[in-house]
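The chain below stands alone and is given in structure tokens; this is the form predicted on its own.
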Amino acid sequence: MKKNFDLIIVGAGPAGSAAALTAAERGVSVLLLEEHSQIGTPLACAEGLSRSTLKEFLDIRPEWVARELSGSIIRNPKGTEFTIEYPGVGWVLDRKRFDPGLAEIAVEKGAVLKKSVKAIGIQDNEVVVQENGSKNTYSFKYVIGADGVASKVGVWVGIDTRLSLSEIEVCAEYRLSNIVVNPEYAYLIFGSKYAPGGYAWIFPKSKTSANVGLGLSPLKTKDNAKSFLDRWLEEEFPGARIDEKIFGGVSAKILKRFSGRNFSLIGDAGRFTDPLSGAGIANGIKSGVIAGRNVARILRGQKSHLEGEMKAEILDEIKWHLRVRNVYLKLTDDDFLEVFRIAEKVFAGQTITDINTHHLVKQILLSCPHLLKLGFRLLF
């Protein structure tokens, strides 16, 4: 087996693959680490991912998708919906096939993928893992880490990714069947009663199966996720099946710092997760994407542009969610009512083909009064 590799990426989900498969296919040598025996499993994620994040870099195919959706439906705190129609808007993805099928594209672009291989440290230039019931090392010239929110490689390689209580949504969420959705549209249901500071969801599977959870701010509440989540769902689902129980965390935070000379941290391990909407698939494949085509900038002798890319494609939005998100968390559900209201107005009856958050809040917060003080930083 070989031992030296120009690039060494840990953690095979969608980051760590975008990463691999665009490295090897400008003819890196790339070494892809994943701890589990299975890519894709165990997974922490609602699997919603929209089309116009990933713009030109990634196809998705269609044996990865479970459904395409063309719309939301929105709550608000008193149980009213409107619907915003936008066809074409995105997907819910089946990880459990896009996960692999990701990585077996790196593979055919000429990565190497080892699984239940677990990275335990970084010393000098290699990496040490744990394989086989011992320990052994691969040396890189430059490593990627994509091992998730709970990052050790960011840690090996003294970046700080600690996270305080303000800066992480707690998630619990159940995959259910045995109940009645409408397929065709992703449920987003707002208001204290179902996930203080954040939302909840509902991702159609199918007519009878969807990923229903939630996501809420440790700050606005001392109870758990999954007790908000239980007394919703016995309220909204009474007889539904629970297949698969997933808990975790989504952060909320920029980094200082996610790169050096020869390192960089992608995906959720460089906190590339969406502050607002805690979406981070789209991200991790984009931060992936520009690593590796970094990569071998650098190992080319080139001028490296991730800094630059990733603030143009990735942090610019991202620090603006996370302003949005700062007055998000002061909202009461009667504010919530009145955003409900002017976004009705902005999209019911309608088919839409973009929204624009930067109109969207500048309206809203226009046609509040009572709001625009809250938000007069955030605008101005």
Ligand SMILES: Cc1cc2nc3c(=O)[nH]c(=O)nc-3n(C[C@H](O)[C@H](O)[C@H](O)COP(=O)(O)OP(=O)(O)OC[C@H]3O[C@@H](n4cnc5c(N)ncnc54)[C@H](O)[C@@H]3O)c2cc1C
Given for the second form:
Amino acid sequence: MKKNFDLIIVGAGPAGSAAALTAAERGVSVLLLEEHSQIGTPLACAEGLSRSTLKEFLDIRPEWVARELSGSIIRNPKGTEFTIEYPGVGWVLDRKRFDPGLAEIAVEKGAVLKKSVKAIGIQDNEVVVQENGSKNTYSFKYVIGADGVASKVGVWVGIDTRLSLSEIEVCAEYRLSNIVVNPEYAYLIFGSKYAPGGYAWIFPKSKTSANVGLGLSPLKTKDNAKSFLDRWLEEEFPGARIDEKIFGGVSAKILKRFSGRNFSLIGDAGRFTDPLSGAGIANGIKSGVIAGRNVARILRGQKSHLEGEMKAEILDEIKWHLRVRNVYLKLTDDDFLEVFRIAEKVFAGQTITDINTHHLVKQILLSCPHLLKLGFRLLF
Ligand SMILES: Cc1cc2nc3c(=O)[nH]c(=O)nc-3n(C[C@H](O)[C@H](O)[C@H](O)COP(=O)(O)OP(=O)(O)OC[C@H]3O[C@@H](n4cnc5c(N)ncnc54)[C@H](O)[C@@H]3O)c2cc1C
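What would the structure be for the form predicted together with the named molecule, rather than the form predicted on its own?
Then the entire complex follows, led off by the chain already shown.
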């Protein structure tokens, strides 16, 4: 049995598998470790993926998609809605097919995938694993931590990945069936009654099923996310069947350091989640692809562009969104009503092909004089 690999990747989520397939197709010997027996299970995700954030980093196959979306329906704290028509905006994935599908491509490219193998430590250039009830080791030249939001690899390589209360959104989500939803649109719902410091969502998987959840800032409420969700669902979907309950967190943080001489952290482990939307699938894939191609360069003795590419493709936007989030966390429901009024003017009745957050934020600030002062202080 092979014990030595160029690259060991801990975690076969979208980030780990994207890194594995990218490195393997460049001739790198890759070991991809996944602690669970089934990839994509259990899963903490609403499965929404926007085409514009993913860019050309991966072609989404039809068999991975539950719904193709045509836009969003935005609801304000008073329950009023408007629709953003944005054909081809993205997908609600079926991650129980998508995650294993991506890992399968990595295997086709030559990566060795080991399921039910849990990494439990790193010693020198070896990953220590728990495998078939006993300890084992595999050696690497380079190791990638793609082990999700609760990453241990970060700790093992000496990176402080801890999240304070201001750097996390706490989420609760149920997979519901026996409901009626418009399957063409993702619903985004704002207001302190539903999700203080965050938002609530309905991501349809069919006409009668959806991922319904919310993320909130623990700075804005002492109540827990589950209580908010239960109260809302009683009002929104009485009689729904709850097929699965999901609880988790998403980060709103940039690490001081996500890589070193022979390691890097990617996806949620590297805190690459978008701090405004909480979306991490696209940035997970992007960070995986970037890490995969740079590890291949490093192992060939070529110059690495890892830091620069991560900055240009992911971190500059996260930095901007962290600033916008600082303003967002200060908004009252009355401010939301004002922002909603302006956004409705910008979007309603139009067919959109792109959303530029810089442009939108500027328009909102210029139209709301009392937000302008706060906005300038926190944004610039
Ligand atoms: C409620 C909720 C809803 C969300 N909705 C969305 C959404 O709609 N759209 C979106 O883009 N993002 C969403 N996210 C975020 C998204 O789920 C993550 O950003 C994404 O899954 C990150 O991918 P990843 O590969 O970095 O990590 P993960 O998908 O978490 O994968 C990590 C993998 O590593 C494995 N692993 C962990 N530790 C070990 C170990 N020691 N040894 C071996 N294997 C290990 C895990 O089993 C897992 O398979 C949501 C998050 C939450 C909590």
